[in-house]
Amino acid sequence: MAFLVPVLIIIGGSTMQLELLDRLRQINPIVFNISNFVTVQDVANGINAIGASPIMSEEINEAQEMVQLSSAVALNLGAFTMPQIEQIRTVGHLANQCRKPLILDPVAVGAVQYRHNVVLELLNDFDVDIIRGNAGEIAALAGVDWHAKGIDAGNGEDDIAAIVKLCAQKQQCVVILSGTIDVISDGKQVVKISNGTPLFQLHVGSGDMLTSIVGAFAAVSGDYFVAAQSACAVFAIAGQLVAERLNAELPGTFAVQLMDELHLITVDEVQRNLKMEVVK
């Protein structure tokens, strides 16, 4: 029998458990996704590449069985209709009842008022364990003014770390703001991961992939703050390693090689390349 050797990185009192990557690959958790039709294939392939198993469904009548057989649930609000919102609400309740980690991706919530209203209603209906979004989306859920542009992060002048912490406190969950620098908070602590590459911005499915990969890590850890950090580190460094091998901005090549790197990346590579800091 193989035993996992804990690989801990302790910075400023915050601990990242990099062995979660190996644990994930051994356990092969099932991540149930209500996904965005624009990026569903990227998401499924990304989950599969990292070592978990994806399942997708748009049918409310099978929601209970899907949640029961899954190890985590990821809800993406990239493209939805009212019937789909009812499915999302049902799945959210079931995830809470079955005590499955629940991850929410509030796409464009900072740019469209209707989406903002829907997301706030959903957050009142069930408890979310982790929210993953860009700067505009997280600022909107924190109640901070921000100029978001569609699915893009937009721009603002506020302290990003403070916004993420405020959002985590307000929504009472772990919050990930992904971007050039990933910022993660549980409402008390804030961690920054400065890996990654601008090529993520040229691949529309990157954020959605990360959301569901976070779900895979949450499925094998009882500490969602640690799981979020580990998932962000692995994903960012995988993208960074691919970008370093390319000699130009090649978004198509990047997307293909990102899948390869997610499958091949090791704990040792993550440990060697990690750029992480705790925000005081």
Second form
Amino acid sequence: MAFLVPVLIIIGGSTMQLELLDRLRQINPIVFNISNFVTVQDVANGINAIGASPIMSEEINEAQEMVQLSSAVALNLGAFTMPQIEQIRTVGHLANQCRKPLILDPVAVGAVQYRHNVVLELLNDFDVDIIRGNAGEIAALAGVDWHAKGIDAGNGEDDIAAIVKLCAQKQQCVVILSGTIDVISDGKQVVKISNGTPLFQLHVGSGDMLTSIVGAFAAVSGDYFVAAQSACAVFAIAGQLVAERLNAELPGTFAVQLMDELHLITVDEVQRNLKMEVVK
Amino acid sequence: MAFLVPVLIIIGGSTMQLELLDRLRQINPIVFNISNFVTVQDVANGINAIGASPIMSEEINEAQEMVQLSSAVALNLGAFTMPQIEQIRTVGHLANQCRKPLILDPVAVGAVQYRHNVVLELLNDFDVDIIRGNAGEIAALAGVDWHAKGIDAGNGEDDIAAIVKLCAQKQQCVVILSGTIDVISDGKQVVKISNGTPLFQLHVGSGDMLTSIVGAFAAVSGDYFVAAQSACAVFAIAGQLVAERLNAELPGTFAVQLMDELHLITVDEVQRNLKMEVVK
Amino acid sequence: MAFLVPVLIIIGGSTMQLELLDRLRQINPIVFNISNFVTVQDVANGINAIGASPIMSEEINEAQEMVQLSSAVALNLGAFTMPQIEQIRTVGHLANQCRKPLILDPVAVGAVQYRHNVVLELLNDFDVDIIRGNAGEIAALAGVDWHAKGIDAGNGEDDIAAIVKLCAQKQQCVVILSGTIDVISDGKQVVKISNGTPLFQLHVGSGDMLTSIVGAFAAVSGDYFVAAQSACAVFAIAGQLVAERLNAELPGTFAVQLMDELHLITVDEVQRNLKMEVVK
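Other form of same protein, the form predicted together with another copy of the chain, not the form predicted alone:
All chains and molecules follow, beginning with the one already shown.
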């Protein structure tokens, strides 16, 4: 169903988006992460492998310096305690004040009511530029009553595109729903990327890693919709290239080679493999 | 010394235990982990690789929802601070209330008196279904004065079996002592599994991973003694199969391929390799 | 520029330093780590792979027992909150009281003023035996105004040697500046190790791992200057041997094989590959 589209058709004649990967590697932007303790090492290594620099901190007293040092801020709500929410709030405000791109990963807000409530409060407190979540999480932030389980990007693709667009409109930011297919919207356009591999599901933290890599792309692009698409394309195709080389479902080996591939992947490889389409 | 026993002889004519692996993969149970921050990513990936789903949280306000979402709860005491102990207490109570299988990993209670005291308090506060520890930890919970160092499952196997049984009686639950040989008791029977590989010792978190995988098996079995045996057999044989393929002691490669093998291993492979015996 | 020097020339006719690796593996010392949550699992596995035993704890109530159990204490300031600083202070005092070698990794003190202030306070509170940092961090602790970015061990090697020596004099301990070249001083002599590989930069936590491995060597040597050199030599050459086998820059594979090599590397391999020189 998805078909190969040359990059320049998608983004109004510009090939800028994939060149962002080269620009990222040249600039080596610092991404400040409020991280999920479950996946933090992988996320740090992923940011590093793609060509950016990770910093992590949980201390509110150094939040201002950390935000000032960085070129993008990624807030992962994977595992947060009450004191961490205060720090997240502070860092969100600071990112807005310092005009740093702010990425949010609303982990499990579709499944846990407490998290849903906390995230809605946070989204009232500061402005997010890009949200990256799975189907259940994005549906929850779109205000759609959809159970996390049972959503399959293969079925009901039209519904999913509509939900992502609705979420982008409601939250007034770029929204990425990542899964078998990545669906990305700025509230006006919706773009679908049909690369990737089911092996991402077998490695905990794939989504967290993508969120922070989106931050790295946002750090080197003024257009967050373009940054989001570029990051998703590079990440999905890196995983796909690894999966194509494996002769079995090997979650451990996949994780290691994904790190290798994030470092090696070229704009040319992304361009040759990209399956992207404008949905509506 | 250990000999190959067909599964059906061990468990009174039933082959149910190894079929639990297939059931686990079909049901994909959620295991809620109070985790050791040192090994948490590996544990999450291990749970995922075997075919279950991990959730982790350190926030007491979402403890109830997390327990309700899950089919088993694994409490790892690997690295706990005072506030975390309060959360562990709360989660333990909730697991009892919601009748979820509750697994405890009493990390270092044999070596650190403070931990010993905390664990004994916790064990008074809620009921544990399965304890998984090493020789020093299980001896401590059995009330036996045995130094962690110097215990070798090769010597004094009879003593070890007696300690595991005593611990199971004292704590009124199933007890797993994992090591070169895994010894498992429900307080009446004692079973020994002589699979595995010394390479487990070279990878930090092998024990933590086993604890949570025991939780995944307990989630799909009404009989915790059987669940414990099945989990130990699958885990030990996965490690053994990896070790047999390596031509040197490679702790990094072992960890990666263990993750692969946890995903690939079949009931048939477990059955062909199982070295299990009823001790007393 | 660096040239191969037989070990016995460097250290006044003694070959003791490299034999420390064998002694370490024989004694299997426990290293207590106040760890960076970003890299903690890798650090634990690295300590384990080289032949020592890691323990980690964040709870002040068990600090005394942990210090007493251990043969060296490594304080990593990678990611610390206010309560963690109190614990670091307590553990530092205890290490001094119990006369355990104390290693400090002053993460990001060159880039973040808040951290610089905290570390200077801590260094007033207890005595450190060895400091391990990158160029920006060591310069900051030497009181030299040098920006973290732009320091290249290739240029200005003389300046770097002077800074390391100055830092060692100022902080009255052994100082390791690790990077493309490792520079080590006890305030009198300066030694340079020109092994290693740029791939260390691609793996987050390489420096943290080295810090704790330095702790393991300090645990089995009365001479911390010798311990520091030995640890740096073994670690750098392990990375170099892995890099020489890879045919591309593979950060994921490098991390896995580094763990393998830390376990396999022999005194003989270190001796054959060592590029060490006394600078001044």
